[in-house]
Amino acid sequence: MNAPIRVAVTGAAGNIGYSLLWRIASGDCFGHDQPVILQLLEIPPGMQRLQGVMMELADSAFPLVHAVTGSSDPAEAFAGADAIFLVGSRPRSKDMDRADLVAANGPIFVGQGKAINDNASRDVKVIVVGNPCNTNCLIAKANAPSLSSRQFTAMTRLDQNRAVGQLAQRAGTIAANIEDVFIWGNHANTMYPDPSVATVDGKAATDVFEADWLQGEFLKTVSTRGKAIIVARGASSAASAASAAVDHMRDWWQGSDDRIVSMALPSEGWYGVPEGLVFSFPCRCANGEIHVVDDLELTDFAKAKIQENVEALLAERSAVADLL
């Protein structure tokens, strides 16, 4: 058995955190031979609820869970952490626009970035789930100057999983038979699910589906799925977001087996995206490292969608300039 790793989760008593913890504790994320110490963070009003979550984790008697701690202090929750899920943020309500979400959540990630910088493992891997996740990731990284930009990512895997689901339904197949569809850009309605190298039952997706559907109904459905779920269930995505966070971190930690996956990370100039902008790219993961697939041929449609996302993210960055 390996030595335990420390895994921190913020917003741990919230809907996403609650779904996420059981997947981590069961070994779905880091491996079924990898013990974990769970370090859970909540805001002070959520501490009683967190106590109940910790009681349930104890009652679940997971063999891989060596300890569980709860705190409202980020420095304590992030101490020595090897992996961090930044989940806690104000969820988007039906009447909120994106500017409201940026203003409400940005300051949270200033303090968390500083706490990660000062307390986490020097090899920590961070995924930002709380929205707007690209810009929140940008803020957290800016406030953790002693860590590499490659250690901070934002989650667009939920968008990828939504795209996979739509392709599978349209083709009458199962999700496991869809490979290498990925997301460009921002976790927002501008993001672009790119099917250009995807396959369906081993066939090119662009041969299986009509171009009009891929650039029309498919794109619209995936990019507005979050809002549709809020309308349908009266709350934002929770279980599917937790599942996507596990997928993201699992592939980063254990490798993606040569599959292309979606991860947003600070750009190093790939595909002309301005350096430092947290942007979703096609990636492969191996040996704990993320490798951007940087040699794809882009269609004019893809280039236009990438530029649309660049402009949206630059506007978000300008809106939080005082937090960087």
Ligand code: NAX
Contents of the next structure:
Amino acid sequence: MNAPIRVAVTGAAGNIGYSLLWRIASGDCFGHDQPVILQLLEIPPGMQRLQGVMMELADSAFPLVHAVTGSSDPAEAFAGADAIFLVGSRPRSKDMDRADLVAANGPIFVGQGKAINDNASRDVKVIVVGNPCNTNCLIAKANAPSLSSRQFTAMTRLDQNRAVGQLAQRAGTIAANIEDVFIWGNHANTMYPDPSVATVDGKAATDVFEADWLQGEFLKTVSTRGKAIIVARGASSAASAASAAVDHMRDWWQGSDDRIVSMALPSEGWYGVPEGLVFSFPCRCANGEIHVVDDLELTDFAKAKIQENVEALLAERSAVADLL
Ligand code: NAX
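Please move on to the form predicted together with this ligand, as the form predicted on its own is already shown.
The complete assembly is shown below, putting the previous chain first.
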């Protein structure tokens, strides 16, 4: 057995937290030989619900869980953390547009970025799930100047997994037979699920499916899936979001086995995306590091979609300029 690692989760008493904590505790994320100390953060009104979650974690008697702490102080929750899931934020209500959401949630990530900077492990890996996740990640990194931008990511894996699900369903195969479809850009409806190097049962997806479907119904279904889930379930995606967060962190921590995976991270100029913008790219992970696949040939359609996402994220960045 390895020594325990410290894993912090914010918004731990929320819907995603309720699935995520059990997957982490069972070993699905960091490995079945990796003990964990869970350090959970909530805001004061969520502390009673968090007590209930902690009671249920104790009742689950996970062999890998060495301790669980609950706090409303980010400095305490992030102390020594090796991995951090920033899930907690205010969900979008009916009357809020994207700009309102950016304004409401941005300040949370200023304080949490600073607390990570001052208290987490120097090798910490951070995933931002709380929306708008790309720009929240940008804010958190900007407020953590002593850490590398390679330590901050935002989640577009749910969008990738949704794309895999749609391709598998259309081809009449299982998800495991779909490889290397990935997401460009923002976790928003401008995102681009790119099938150009994807395979289905080993065959090129672009040969298996018609271009009209890939650029039409497929793109629309994937990019509006969050809303469709809310309509069907009466609540936003939670178990699938938690599962995607586990997939993201597991691949970063343990490697992606040469598969292409989607991660949003601060751009270093890849594919002409302005430096620092937190943008989803095709990535491979090995030895705890993320490597952007930087040599794909882009179709004109992909170039236009990337540009659309750059513009949307630049607008979000300007809206939070005072927080950076
Ligand atoms: P919930 O409202 O169920 O839970 C959020 C929890 O965060 C609450 O318990 C709340 O008390 C807590 N919280 C709020 N502010 C906090 C702060 N400053 N520090 C610590 N905790 C805080 O939302 P849930 O369904 O769990 O979703 C969480 C976030 O994930 C939302 O922002 C949501 O929009 C986002 N999502 C992101 C997805 C992605 O693909 N990137 C997909 C799923 C989800 O929509």
